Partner chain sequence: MKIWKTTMLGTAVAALAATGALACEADGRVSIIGNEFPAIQTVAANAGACAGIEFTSNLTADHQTLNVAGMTGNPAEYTTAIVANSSIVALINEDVIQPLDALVAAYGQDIPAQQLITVDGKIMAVAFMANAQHLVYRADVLEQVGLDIPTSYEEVLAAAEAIRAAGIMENPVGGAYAAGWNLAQEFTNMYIGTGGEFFTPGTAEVSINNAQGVEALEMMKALTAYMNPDYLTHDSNATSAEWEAGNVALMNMWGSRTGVLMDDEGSAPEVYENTMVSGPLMVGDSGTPATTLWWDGWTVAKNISDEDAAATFQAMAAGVSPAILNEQTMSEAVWLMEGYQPEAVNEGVLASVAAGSTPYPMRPFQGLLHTALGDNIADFLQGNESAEQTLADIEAAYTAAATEKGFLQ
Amino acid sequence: MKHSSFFWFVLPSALLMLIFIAFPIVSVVTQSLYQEHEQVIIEVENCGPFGCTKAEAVDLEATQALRDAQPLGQWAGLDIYKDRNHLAFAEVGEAWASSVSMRDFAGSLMNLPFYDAIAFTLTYTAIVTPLTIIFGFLIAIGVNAVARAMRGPTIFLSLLPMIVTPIVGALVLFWMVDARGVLGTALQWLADDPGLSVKASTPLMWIMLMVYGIWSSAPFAFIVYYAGLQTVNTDTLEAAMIDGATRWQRIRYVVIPHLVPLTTFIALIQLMDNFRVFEPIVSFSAQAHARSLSFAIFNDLGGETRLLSSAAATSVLTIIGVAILLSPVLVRTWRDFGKAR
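Now I need the structure of the chain on its own, in the form predicted on its own.
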């Protein structure tokens, strides 16, 4: 292909990447280096029939003029990243010096907002991602083995969690685990504890959020694997059967190696999605027990006081976290691509 033809071919994609990926990231990084202006406080005197009193008040005009003059705020550098709501270097050093054991140190870290959020986010990602891939693969193998006449209804039922709107699915499960719900009552009976409540227990709430994450994401892995199973070489499978290979041996030595590229694709998508976990926390009203990085950003942007700089700093740390998580998979894919060439 000529250089000019290649240039005009990639130009639309490059422009879209600049507009929708590069510019927003640069904007967020820039905003994270500035902090909001403090309100201009003035002293006012209020006089009445019983005399005059002095009080402090916000000078709205002066505050607005300051914000109009410097819309980004005042320069803060990396101070926002180092404050208590983010990396909290000072608090971490103090906790390390005063802790008598690693457990004590870990407990102190969990009292810091950012480390509490990153602990749940990483735990959620580390558990939900592999289990989603495993369950998606097992469902695909099972559906592929069903008689052709039954595959249509079976595929529909398998995709049902993905068809239902995420927030509706989460609310349905939320009411099921209520003390008066089916699952809540069953758990109380199994534990022989009438007072057991999933909504009041942090470990049980974490487990419930992860169960929901696997339930809602497994259909995506299933449909990708199911499509991949239709491309497995039937001659190779028949040759393995003639050689006496069992069903498990055919899956292990023929099917799984064939599906490795799809597994890489699913892992990349799921790692990104799970690291940005947000909807289950809101749907389950679980913010008292579980906070993710995405929820921390949402929390900073909500309410009357919008902490744009804090939200931007957390966004940058989330992007760095996603890049670190994806790097092993991307490096392996790059090496495989190099070998293939």
Contents of the next structure:
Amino acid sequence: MKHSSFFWFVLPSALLMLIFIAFPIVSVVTQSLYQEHEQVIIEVENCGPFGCTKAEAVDLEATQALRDAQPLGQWAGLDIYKDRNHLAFAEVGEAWASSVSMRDFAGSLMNLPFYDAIAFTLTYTAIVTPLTIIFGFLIAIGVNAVARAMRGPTIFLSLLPMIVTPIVGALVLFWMVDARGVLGTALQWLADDPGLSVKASTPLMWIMLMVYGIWSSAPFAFIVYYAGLQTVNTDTLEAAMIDGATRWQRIRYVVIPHLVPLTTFIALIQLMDNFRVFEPIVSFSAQAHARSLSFAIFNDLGGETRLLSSAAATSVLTIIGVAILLSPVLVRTWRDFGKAR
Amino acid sequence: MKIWKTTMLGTAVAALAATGALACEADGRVSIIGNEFPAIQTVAANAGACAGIEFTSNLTADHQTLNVAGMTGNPAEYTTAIVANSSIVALINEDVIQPLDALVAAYGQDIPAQQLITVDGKIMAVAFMANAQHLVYRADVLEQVGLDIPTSYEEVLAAAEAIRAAGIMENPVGGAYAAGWNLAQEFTNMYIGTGGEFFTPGTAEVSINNAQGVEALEMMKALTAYMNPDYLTHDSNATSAEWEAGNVALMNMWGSRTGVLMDDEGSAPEVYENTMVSGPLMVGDSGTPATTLWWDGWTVAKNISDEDAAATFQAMAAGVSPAILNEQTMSEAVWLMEGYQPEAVNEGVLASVAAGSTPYPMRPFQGLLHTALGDNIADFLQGNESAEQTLADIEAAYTAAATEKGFLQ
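Switching conditions: you have the form predicted on its own, so give me the form predicted in complex with its partner chain.
Let us now look at the entire complex, which starts with that chain.
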């Protein structure tokens, strides 16, 4: 392709990426470096149906003057990143100095909201991503082995978890694991403990969220692998069969190597998605047991008093986290393409 | 076109006749944002019946995340927000609502003084209903164990133990203890009940890490021992469902929700016939009820034309006029209008007002503390850390947030 044709071809999408991806990121980074103006507090009397009370209020005129002078807010630099609700350098240093053991230090670290959120986010990503890939692969192999007439219905059923709206799927599971739900009661019976409750236990809640994560994203891995399986070279497979290769050996030495590039692709997408885990926490009302970085952003934005700078700082940290997570896969892809040239 | 107009007029007249609203006529745009529960739906419907206005409404549980954004533009998307004493603060802080003194003088002479909410001498909202959390109990269960109606949380614990010991219910106590807003509200009630102060007077410096804070947390934890083990996921809706299922005999619940518990829908006769309300509960010996008083009221946006502001004021004033009270709407809330006749379901809120309960504080930084409370209390209730550590965490989380918002330097 000529360079000029290529330029005109990609221009629209490049422009859209600039407007919808690059500019918002610039704006979020800027926001995270500023904090709100000093609020001028005055004492006022509030009256209503329950009588009058003295209370503090913001002096709007004085605060407005400050706002007009500096429309972006006060320059905070990295203060927001360093405060207790984010990287908490001072608190971590103090915990390091005062801890008697690593266990003690880890305990203090988990008490800080950001580290608590990142611990869950990373555990979730580390467990859900490989299991999604493994289950997706197994389902694809299974469906590929089913008789042709049965494939349509089997594929539809296997895709169902992805077709169901995430929030609905999560709610169905949420009610089933209730202490009075079908699965909840079954678990109590199995464990022989009438007081057992998934929603009351942090470890069980984590397992629940991860099971949901795998259940809802395995179909994605499945459909990609299934498409890949249709392109496996039948000549090679037949040759392997004539050489006396077992089914497992054919999968191990022919199918898996063929599907490696797809695995890279699925891993990339799943790492990004899982690092931003959010909706299961909301639909399982799991915030008492598990918080993720995305949930922290939602929480900052959802309160009566919105914390925009705080949410922006967490967003930037999430972007950095995704970049770090993806770097090994990206480097690998870069090298592979470099080789091909 | 003429037929269409006649039909519209006919509908409007029919609506007026049905609701019995005062004749209201105005010219301009009226757009409401507010929470969704029966009382607010009634107010919005009556405001919308006003002749000559261009009317829209958005009643949603997410109103708090929409109202500031929807009133910031010029002209504002919403000409009025229905708020409560906690949520009006964000609108005042962002300077998106206007003082109503001139509009009250022009169109609101009939509004009783007790409905006017003034901040620093300026009328900022018109309240139309009161709400509070108070005791809801099962008369038959208390009778079975031979106990009087509890008036304090200490008595609730004793009654819960008796009910469990008698084998009537395993988890007889209910409560909206879902982590987040609900849990923070329960702490706020309990802490006020212990006589605690949230802030160093006159400043934005939080001061809850004290004996009262520990006492409030300890009482909350003692109560959870008698709750469904899933309590950290139970908001007001889920708690109401537990009640209707007949699993709970005692709980601290919103007055605006007792109507649902006492009607004959969703539960067995033995549950709804024996569901009774009582006043607010005490904790410890401070003499202050462990609950907060709330009002719901409406405001007028700042960034709108004078014409729209006048139309909005007139429509909303009609929407909360005594004429909207009828057999059906009377039990929906504790209305503040003249002519309101309390029903049995409303007695808990009235008892809370009569007991001298504390209104939910209208401080610009109370919402930040509420969020910090909701994020941290679950750690203590689950037994992961001490009460002092939890209170210290809450203070630290609040301080970081208040510094970012410019309340602390």
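Note that this is a predicted model, so its numbers are computed, not measured. If you superpose the two forms and keep the largest set of C-alpha atoms that fall within 1.5 Å, you have the rigid core. Residue numbers count along the first chain shown, from 1.
Once the cores line up, the CA of Leu66 ends up 2 angstroms or more apart between the two forms. The two forms, fitted on the rigid core, differ between the two forms by less than 2 Å at the CA of Met272. In the core-aligned comparison between the two forms, the Cα atom of Val44 sits 5.2 Å away from its counterpart. Core superposition gives Phe7 a CA displacement of 2.5 Å between the two forms.
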